[in-house]
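A single chain comes next, written as structure tokens; it is the form predicted on its own.
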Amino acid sequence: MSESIQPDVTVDSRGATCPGPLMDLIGKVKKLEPGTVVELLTTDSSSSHDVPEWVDKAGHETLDVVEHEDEGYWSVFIETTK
């Protein structure tokens, strides 16, 4: 599904812990408007499982989370619907 997916806006918290990954996403989906497609890249294994659980909790859409084995990172898919 990613192939498809084009960002509208990239967050790239590559190199950063946790919580820095889901702390960089919600500083910048607070200024977005609704429909926003926002790619997160991040090499902190937890934001896998984590941002989509925030993203479910704040009421936004988790479009898809992938990772990019060989390149140590993963990208985690968004929209925002607020």
Given for the second form:
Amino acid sequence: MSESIQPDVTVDSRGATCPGPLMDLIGKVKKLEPGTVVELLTTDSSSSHDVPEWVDKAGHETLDVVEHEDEGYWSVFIETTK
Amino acid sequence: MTGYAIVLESARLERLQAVGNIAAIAAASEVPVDIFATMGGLEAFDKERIASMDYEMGEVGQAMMQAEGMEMAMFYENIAQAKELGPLSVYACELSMDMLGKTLDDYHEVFDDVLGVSGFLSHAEDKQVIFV
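And the form predicted together with the partner chain, for comparison with the form predicted on its own?
All chains and molecules follow, beginning with the one already shown.
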């Protein structure tokens, strides 16, 4: 699925520890229009689980979480709904 | 219950980081948070203390300090960032400041105001109180 996802916005939080990636994502999402697809890049394994938790609770949609094992990071794709 | 009122007394790094992280994400998620920094928790925000990174810490804190290739935001940085994203207020304990003869200028700029106990309790009356 992720190969077909073309993000409108990319948030690169690689290197930041929890909760940095989520803070970066929230800061960005608050400024975006509904229907925007965002790709969050994170090297923090806990964020790869925790970010989708927040996304769902906040009422947005998690589209996919892809691990780039060789490069040591994850892509979390979300779509804003409000 | 409409949010959290955190009484931060500890100057231990792990507790400070935990409070900073949880308060930041809650506030960024539009959950109101008040932090009342008192006693040791207030002194953790002293500018000289921050500059010297003189904090009591255990294993996790030491690992955090020694981690390489990671950008780890400190508790005051997460709090400062969260204040721009949601309803997070930070108050300094008046008694603690009076005892040490300090003013807000001696502390990191995250603070909104100085409060006594009654003032804090007014802020906390509709919130879940957490003591750290």
